[in-house]
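As structure tokens, one chain now follows by itself in the form predicted on its own.
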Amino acid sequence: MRDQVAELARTDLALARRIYELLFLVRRAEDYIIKHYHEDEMKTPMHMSMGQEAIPVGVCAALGEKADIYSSYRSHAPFLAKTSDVEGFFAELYGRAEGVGGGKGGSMHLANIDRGHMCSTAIVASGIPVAVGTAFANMRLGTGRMTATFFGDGAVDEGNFWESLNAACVMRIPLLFVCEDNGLAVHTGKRQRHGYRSIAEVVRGFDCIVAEDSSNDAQRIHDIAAGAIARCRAERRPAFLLFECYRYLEHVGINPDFDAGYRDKRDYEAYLAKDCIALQRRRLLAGGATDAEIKALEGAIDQRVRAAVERAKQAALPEAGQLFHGIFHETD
């Protein structure tokens, strides 16, 4: 235990604080979704990120601003970790015109291209090949931008994933394949889906960088991602990052679902004991931050999220004429 505390105390406090801010922003935003969803003003299904925040936060902190990411329908954490755009986020969930999708995309179709979140997609694995195309374009154009695609272990069951991985390896395209491995495709575990023991071992047969982690530690994930990004650039090839995680809530919705019988609550309790936000808070304290400073940071984020919700509730709905806008190419 003393060694762990010593390791935490050696941390870069500025980085630790930034990671904590992002973790707390994502968690608090979803807290407010849970608080208000019963009011039936957010007319969109919710695939919550709660419990899985460490992966998008750690990776996006390593990517920085000069990067493009794609995410799955479990989009809240990747979107907020990359953009911090909680105002556009809630406006979209409430279906308002000032939402990041003009109020038409909802939770599963978020995008803020100016801040590097290219899109989230509802169809499993559908964003992966698009990310490969973006990474290829960035490579050929010499933009210096890195690309990452986030997906669950269920996406590994799709041909899109394997074809995209193969193409990226053959064409030596630098990008991150980030697998958020919560062990489930909706309610089905890996033993019922995979005819192999380890995703990482299969992927190691390809010409790419492979790293694994099960710590649920956002700062450790940051360090792994940062190392992978450096190698991707230097070696000009992709990386596959496999991070184990656990979603606290049901597949779609805001409630726990342990009564459904497909998973054991003891697994939840084990992950709760290493909750990524509690771990990062301890790191800040060990690194020299005071409890008062952390509470002030939390209070400022809470105030911002609360204001974003209230603003979204009062914002204008899109006009009927906008229904088909943005579907086809338009000159305006």
Contents of the next structure:
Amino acid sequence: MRDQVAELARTDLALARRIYELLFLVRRAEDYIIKHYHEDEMKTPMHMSMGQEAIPVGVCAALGEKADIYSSYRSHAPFLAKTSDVEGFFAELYGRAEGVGGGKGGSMHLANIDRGHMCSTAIVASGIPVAVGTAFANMRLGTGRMTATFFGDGAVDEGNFWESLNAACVMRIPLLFVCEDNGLAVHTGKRQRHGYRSIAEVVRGFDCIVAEDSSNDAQRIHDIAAGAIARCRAERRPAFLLFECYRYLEHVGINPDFDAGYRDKRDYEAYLAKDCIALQRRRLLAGGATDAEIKALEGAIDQRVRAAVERAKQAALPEAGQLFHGIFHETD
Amino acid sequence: MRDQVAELARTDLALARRIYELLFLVRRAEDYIIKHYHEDEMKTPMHMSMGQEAIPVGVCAALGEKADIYSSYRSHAPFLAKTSDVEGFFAELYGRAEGVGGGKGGSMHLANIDRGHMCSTAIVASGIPVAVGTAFANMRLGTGRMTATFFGDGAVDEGNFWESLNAACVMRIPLLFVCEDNGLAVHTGKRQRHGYRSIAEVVRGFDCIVAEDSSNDAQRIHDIAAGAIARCRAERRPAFLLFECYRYLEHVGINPDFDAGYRDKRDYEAYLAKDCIALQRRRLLAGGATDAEIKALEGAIDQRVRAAVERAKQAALPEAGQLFHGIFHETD
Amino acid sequence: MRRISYCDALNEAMAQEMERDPTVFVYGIGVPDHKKIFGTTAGLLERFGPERCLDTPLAEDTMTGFGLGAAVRGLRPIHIHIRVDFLLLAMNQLVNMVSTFTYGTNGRAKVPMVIRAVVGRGWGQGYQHSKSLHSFFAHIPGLKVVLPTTPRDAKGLLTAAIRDDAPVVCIEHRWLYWAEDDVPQEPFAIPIGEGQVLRRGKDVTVVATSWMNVEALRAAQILARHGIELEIVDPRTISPFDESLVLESLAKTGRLVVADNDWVSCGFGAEVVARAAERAHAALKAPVRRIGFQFTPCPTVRALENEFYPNARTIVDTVCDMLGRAPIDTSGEDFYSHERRFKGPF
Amino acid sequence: MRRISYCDALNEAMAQEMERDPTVFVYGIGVPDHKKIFGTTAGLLERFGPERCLDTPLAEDTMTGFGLGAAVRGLRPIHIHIRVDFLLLAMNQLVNMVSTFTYGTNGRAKVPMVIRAVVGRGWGQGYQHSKSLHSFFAHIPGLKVVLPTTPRDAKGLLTAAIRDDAPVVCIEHRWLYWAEDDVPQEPFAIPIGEGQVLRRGKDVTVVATSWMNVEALRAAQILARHGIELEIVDPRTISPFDESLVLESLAKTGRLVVADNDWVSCGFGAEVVARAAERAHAALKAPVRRIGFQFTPCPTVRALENEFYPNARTIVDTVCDMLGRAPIDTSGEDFYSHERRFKGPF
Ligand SMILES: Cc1ncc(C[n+]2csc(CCOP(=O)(O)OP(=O)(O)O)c2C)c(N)n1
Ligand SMILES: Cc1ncc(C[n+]2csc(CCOP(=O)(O)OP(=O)(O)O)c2C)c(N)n1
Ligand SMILES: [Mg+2]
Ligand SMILES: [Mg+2]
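Having displayed the form predicted on its own, please output the structure of the form predicted in complex with a further copy of the same chain.
After this comes the whole thing, all chains and molecules, with the earlier chain placed first.
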């Protein structure tokens, strides 16, 4: 009995550590983007995940490797949380031949289909229907892979969101609809875009599982997602998960923009107090990890990210003629 | 006091008669279509309103003349209920130069903008957004005109429905969304298309007025619509009205299709028992109108419809070159 | 060989490929209902079950994305639209997502999906049920576009489309559905990108698409009686468009008429002419001509429809004018009218 | 006359028309926010209030239908998209509804609406933020399509579009926003449908659209130093397309290069070539040439973008080749690079 408890605690600590690693990886990767962006070598518009990492990390930790996800142009956190492929990531941001898209995609179009990050898209809401189809294929072919789609509170304005939600519900397709609700579409608040009080309330009218959370706590989000995944599988229907969050930086680019007038810096400060990375670090400490252990782990991740950046900077650009490669699948 | 009651009764009877006239006009017009269609002179695909007349008639009676409406390809009842322009109607079905669209539109594209039937469309749900814009213009310009849009339970599958509902709610635009719920999109039932139990229930999550009714009673529908219109104006927001109904004939064409296997004739028979025209006729009789009076009224309408058909048959086809007229508005 | 109709040829292609490959499935609005998409999906529900022959909600953009998502994870969807006009609701997924997905993975992802869309015409279809739109699809890299004319091509090209690992749009003219022809029983694929000479002739090259080939063949019969021999080239695939047959033909005839089943402005007809102007300039003995829809929305009434659509008579007149010959009196000629077969509705 | 930028010219056209006519309003995603659609809507919220300068939910198809519905009942909407790619979500309303509404009323209804759409390019926009799509709109009867190149044209054509009772799509290249030029202060309209000769020359006619005119002018400078004189024709309006300037120019030069800011397949370049082949066949002394995007999705990385987009160098090379002249060494030449002005993001 005691052993079991100890085992449980170990498992939880292992999970907490895994979540922290992912959170730290994403944050640190974006730290490096901020550090190097001014060098003007990453010529791709950056929509930073900073502040919103808890959602993709919590959900992807619950999904595990055998899963497929779709994300929007705000793709850094979902991509890294799902694939951990920080090397392919930076190579792509630098537009190198060895980038996940061979330099064709950049920040808005990250794809590593082997590791289940299927694509990210620059057209709001347009990955959602595609996720429905992938979830359908995963169900039909019995691959055992779960599917999830990440999108913002702006995406729910679009017809594609409603059509997809309806299709997944009526076709009884296990799929996580994950809404990263930062309250903004570019600079426009929900009040000017949503003809309802709460999207979760509306979605409750559909035949799906609905959960909401505003904790910004990756581990809690993990638990909610894990519960939803189990129910999706058991009940053979989709789940809609609404998570509140806060975008630390401007809509696109690496700078804060609290001087722009459309939002209040105090909201930022309130969120900073519950920053998901700091929160998870406290949890690790409370769970028995030592500061030294955590620092070692952080150091290793930092090393890896730094190396990925260095490598990407040195890597070759696509050769002439590569423009014409890959329009259609080529059997090799 | 007594006088007031008598006045009230007279008003009600006048309203009941007006509603009956419209119902009878629509039904009789379609009777004539059925009678003449085999002659193959009306070369336009007919989506018959038969069985569903109570909804457009009830709503249009409540809207009155100073209003604008949009309808789908199942346009006969909305067009006639709004405009009473049976002459322009048949001329258009016969493709004559004097038809409301000069023969360009046919049954699926009826428009008489002077009388507030703005257009009907053959692309499901595509009139809904346009109605939102017209309602916005009517509000902004203070024309005093109310706006309504008619569509089926298939149209609510489409993103355009959701986007329009959301836009009207968030922009606080007085507009009636009128769903003619016959349970079918062509031959496909709601179960295979709707990922929710009740569309009204979902729409209640939006910031709008919602009403439902399954009476198939035009007068009751009138009252519901009148109430909704008053509230829309007072509260400056839209209303969603869901009315159950039954399509007597095949999806497109003039024949019954109970042998096709996708629906049960017994449902039809149940509906026939509450046929909206018979029901309103009984109400007139109960309200004090005599059978002779009603017959006279029916005779007059029959005459008018017959004359419209005759006239259309004789009328001229568009002249050569008319093809190029009216692509753009031409100032006359 | 047996003769079967274009409609049955499409049906047979799907049935045989579904038999051969369990990942193939068909879906779309009304696909399994008793009308069976004008007959082309007949028997599929019964043979392959509701899991592989699915009805869907009305949601064109989303259900296109759905096909993409299914295709990249191992299925081979065939999405069917009873009118090509409905693809206007799906242009976002088709152009922004479907056509670029493979490129975004640097060629790694397969996107084996087929979109079948029927072109309506005549009998009061009107301006929202009668477009062609194939030039839209051919304008976009990353999509393949086929327009089979004959029953044999219908089977062979649809089979090739289903087997292709790229997204293929298949445009089918409603009036061709009744055409009958020899079609091999066994499964076969016609390579996407190869045109076909439908008639040999020395005087004028007519490049025609889809139904316009039928009109061109009729025109050729009439003109032949007046000593004028048309060569008719059916590209069959307009993207990729293998121009070589056209250029070969022009080397012989020196005269080009393009008869496209669409508006001419920025249409596929313009593309064919541009290829000729770029690569067969010296061979051209006379200005090229384009035939297509009048530049108006499609009207409903027959009288105006007749002005809107080109037909064999238009081709005859154009060719005579091009050759500087007196107009041929075609008043005694029998022209195709679908009304003999097709008395609405739809 | 004052010099103002293309961006300010667009802004001035809208402000002056909103001043003149209280039914004019602007709307779209982000239209009133502090970024002001790259500056083009600056001041409109402040001057005309939130009732005439509106933000909207993300819903392109619906908000296009919204504009149509407002237009037919007395308002004059201007709908703005920061990327033309987003219009792919609105093709249904635009093509099925907007372009046909007047026709369906047999000419009675006015549809005075304007759609402004920005064409993004370069700096990693990638394949979902860099299309042009003007040939799609020009393929459809019932729409007018303008592509202003100069600041003067931006003001004059946008003013004309706002005053027009038909739907007008206005395509604006992002790189032109910084161009400065003499522009009259008072309101004025340039008739829709009239092209403009941007440079006179006797050797080769270059028909260019939008940004490609800037590249063509640069190419002309270089070529002039080598004794080759380009005549540059900017159609400005591609639907309706007044071909007469092109034909006049060809009568003189006998040589045609079309430089379009789009893919060539079934593009507007094909249309220009087709008009020339139909109507100036005898004048053409050499095969025509088309210049446009490579037939691939637009890549993100600069190295590939440079291969994807044509520029002045492409035009120089094409012209030399066409004239049978040795290639000009342009390695010392200074070509435009937007990076001098535009260091992302967006
Ligand atoms: C269909 C479409 N319309 C408009 C845009 C322009 N745009 C880019 S991001 C964005 C806001 C999206 O907000 P949300 O979905 O909440 O995502 P967030 O940026 O907050 O993560 C808009 C309007 C777009 N990319 N795609
Ligand atoms: C966008 C679009 N998709 C598909 C169709 C084909 N279609 C015509 S009517 C119809 C069913 C619509 O059902 P509903 O809205 O309930 O109207 P009803 O016919 O029942 O009045 C369909 C799918 C179409 N016209 N438009
Ligand atoms: Mg957001
Ligand atoms: Mg219905």
